[in-house]
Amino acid sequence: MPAKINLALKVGPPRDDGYHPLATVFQAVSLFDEIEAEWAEPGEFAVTVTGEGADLVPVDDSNLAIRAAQLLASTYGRPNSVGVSLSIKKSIPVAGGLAGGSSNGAAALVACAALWDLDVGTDELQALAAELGSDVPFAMLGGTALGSGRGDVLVPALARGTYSWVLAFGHRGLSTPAVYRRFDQLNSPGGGPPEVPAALMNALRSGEPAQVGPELVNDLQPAALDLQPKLRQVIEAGLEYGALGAIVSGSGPTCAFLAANETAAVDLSVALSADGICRAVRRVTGPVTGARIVG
């Protein structure tokens, strides 16, 4: 399953349930989390998890893969008939903005499905996925989608092209809710609903990368540098060497820096490395699909 970076990130103002609406372009990219799901006692959910960040992943019941799959069993009527063990291999940082907590839960929905020979469709499961998080219906169709609502009703977007990235990650994690919290404080209430910019999904279509890099963009980007103000550097640094845009991916901290062509994210990996100012730093290209059975 893989992770995904927002092109475009337009936030509104908080509704009266809390959320706040988007208007937003996904993309999924090369850097996957792996889950494997094997038979347990009927109303065993279990999980355990490796990799990249592995300490920080609760593996209790508030992990969104072992909602994902309960959400499946009970929803299918088959809780106490049916059980399944999750082994989770991470590559992708935990509270990165990289939506691989979402990931995991399509991951399982569609590995639960498969393992207990559920007579459900794709359909189906982007319902229960839009029940578990705004990023899971995403993770599930992969591309580069649009999304609106809170993220969770998607379009797929009229994009050509393959896209080269080079992904910084930050040394430590930001909380979600932390960096909308700051969004609310920062940004005064009204407006009207949030758009995704018309010049980027022009640049989207033409498929050439040094139309796109400009045109990122994303609300969240200024609570995450004011939470982070190392990011900034980090920023500036990509585009100093070369990024033809760079953006923080969500809600952060990971900043995503588009590069030319893949020769030009490999010298530009290399910069940031050298600099020292992440903690580590990985070449993906998107888009790519969704959530799949593999092997």
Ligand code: ATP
The other form holds:
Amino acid sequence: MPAKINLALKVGPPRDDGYHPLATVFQAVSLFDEIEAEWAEPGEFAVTVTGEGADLVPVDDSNLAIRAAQLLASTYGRPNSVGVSLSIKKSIPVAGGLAGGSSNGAAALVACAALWDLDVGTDELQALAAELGSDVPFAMLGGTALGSGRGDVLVPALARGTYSWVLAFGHRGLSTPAVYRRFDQLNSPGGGPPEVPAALMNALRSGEPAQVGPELVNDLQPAALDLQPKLRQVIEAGLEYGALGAIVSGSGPTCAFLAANETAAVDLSVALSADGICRAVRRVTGPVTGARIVG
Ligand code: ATP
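Since the structure above is the form predicted on its own, I would like to see how the form predicted in complex with this ligand looks, so please show that one next.
Shown next: the complete complex, the earlier chain at its head.
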């Protein structure tokens, strides 16, 4: 199941229920967590987590993959006749702004529906995904898509081409609620509903990375940079080393750099690694498909 980056993240003022209306363009990229689902005793829902940042991931009922399995079982009336033991192998950094947890939730829905042989369609799984969290429906869909509402109302975007990205991982995670709190402090309330810039959508239709790069936008970026000022240096370094565009992904701290092609991405990742300002650097491509069964 893939990680996501936001090519645009426009954030409106908080509604009465505290949620911020979003207008976003998601792209699923080739950085994958793996999840295995095996039968367990009826009523038993368990998870083990290994890999990147595993010690930061809860293994109780707050784990999004467990919540997904339990929601699926209770919705389809079989909470006491099915059980599952999930193993997650993480490559997506935890609290990295790449929606790793949401991706695990989407994958658990797909994997458990197959394991328990449930008669449940994609639309029904998408509805459960939206109940689990605002990034979960996109993790299921994949590709490039426009998200509105809380990011859970999706329309596939007209996007051509494959994009070469370099991801720079931070030393510490950033809490999404903390970034939104800082956003609220930095921005005065009011303003109209958020909209994805037309220039980005036109650039995506062209399939030209050189057109897409300058149009990347993230309203949460000033808040993320304020909470982790070192990210400013990371963004500047990537641009200096030839990135066509640079952006903090979602609520950060992962920074995403768009390269002209694979060769440019290799050069950029080597230069950023040598610089030593980020914890790790990974090359990925997008778009890729959403959560799916591989065997
Ligand atoms: P987003 O961009 O969707 O806000 P993120 O990428 O910044 O999220 P995640 O890696 O999804 O952050 O994790 C956010 C928090 O969710 C973690 O700090 C962790 O406590 C919790 N969590 C619950 N289940 C999982 C999971 N399966 N994998 C990772 N984190 C999980």
